[in-house]
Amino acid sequence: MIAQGWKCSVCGHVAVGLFAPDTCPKCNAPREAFKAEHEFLFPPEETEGVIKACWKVSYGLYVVSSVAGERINGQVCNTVFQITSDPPRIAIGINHKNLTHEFIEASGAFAVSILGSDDIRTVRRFGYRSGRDFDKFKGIPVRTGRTGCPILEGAIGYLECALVKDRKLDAGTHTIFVGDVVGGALFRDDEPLTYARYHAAKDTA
């Protein structure tokens, strides 16, 4: 999934995703106000051609989330990958706009909820706001890890990593964090949510 920062030049408001929003939430300002904050090294004319290609990458979507003090959050992920075996350890990219990198860095700890293959609206809850507008886990069942991350009950399972001290990239936009993990639980055996399987039913779930 290609995403990026686009600046509202009215208001100053950053939006992070494939393309610019219809509208500022902010100002309302239409599309036509968002600036790219960082350009592609690709032709314009190649743009939806590259997207395309890259929906083709195969990966899952997950909810990463993290605490800090008594206040938690989480995001959707789909930058999550198990980097080695022994010991295990979990790296992940998160944005650096993001309250979840925020979050993340305060505690120094996170945890991935997998999420299951109809988990179509749990994705747009915790994909398409920022919790810095709303509470996303607002009604939504959840235990504490021993990190004091939240974890989503109805996932079909999840890891809890404590960061890797010194192993964090700043990848441009986002930063990659590595962690060793510190627990995890399969709740059921189900598919796990693919970014193509959502992006095929994201339209009629």
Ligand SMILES: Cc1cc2nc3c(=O)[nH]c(=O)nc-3n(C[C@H](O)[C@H](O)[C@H](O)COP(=O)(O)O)c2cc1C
Contents of the next structure:
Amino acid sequence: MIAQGWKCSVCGHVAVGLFAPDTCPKCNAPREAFKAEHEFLFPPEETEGVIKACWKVSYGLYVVSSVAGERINGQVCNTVFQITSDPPRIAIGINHKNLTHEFIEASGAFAVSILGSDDIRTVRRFGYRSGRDFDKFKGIPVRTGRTGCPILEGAIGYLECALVKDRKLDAGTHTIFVGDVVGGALFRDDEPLTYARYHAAKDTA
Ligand SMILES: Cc1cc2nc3c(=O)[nH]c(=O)nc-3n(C[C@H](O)[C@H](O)[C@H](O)COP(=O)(O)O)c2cc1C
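Would you mind generating the form predicted in complex with this ligand now that we have the form predicted on its own?
Below is the whole assembly, all chains and molecules, this chain first.
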């Protein structure tokens, strides 16, 4: 997902989004007080076109989850792909700031729950708030995989992975983790949710 960090030059608050907020949620400074944390390498007038083209790059939507001791957490992720088939390996892109990132580093494992085509609700629940201030799994039926990672019972299937030693890449705001598949199943042979479908349906569903 293209998201830009916007730093308030008055109080230092960092807001994440496509565009700077109208006012700073911390100190009320106007939009003009925000500076982009990173300059994009294309002219500003192309921003909207670049974002809309990115939405047309095909991905699925998943809940990537992990564990740290007794605690479990998960987040929505579109950057999930099978990178090799022999052995089966999965790569994921996870923002450094996310609690899920912290848990993957702690446990060395992650699970990918594959969402069904109508499951916009799960994206809302797992994609917009951090597990640092909200227990996203509360009341959600899960099974525990062999790595200890939680798997959504409502998903259409899952893959569970153990991190491959030394196979991670710092991609700037995100880490690309590579994991060996250590378990998985298809629960229902239904259509998976795609990133494009989510963007088309999210305001009406
Ligand atoms: C449609 C959609 C796609 C997303 N894709 C990713 C992604 O590929 N990688 C990522 O790190 N965050 C992605 N996110 C953002 C995280 O799900 C979000 O920041 C989450 O609140 C992090 O939660 P955590 O701090 O509990 O781990 C996506 C969010 C949405 C709504």
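Here the structure is a predicted model, which is why all the values come from computation and not from measurement. Between two forms, the rigid core is defined as the largest C-alpha subset superposing within 1.5 Å. Residue numbers count along the first chain shown, from 1.
A displacement of less than 2 angstroms separates the C-alpha positions of residue 173 between these two forms, with the rigid core held in common. For residue 32, the Cα coordinates differ by 2 angstroms or more between these two forms after the core has been superposed.
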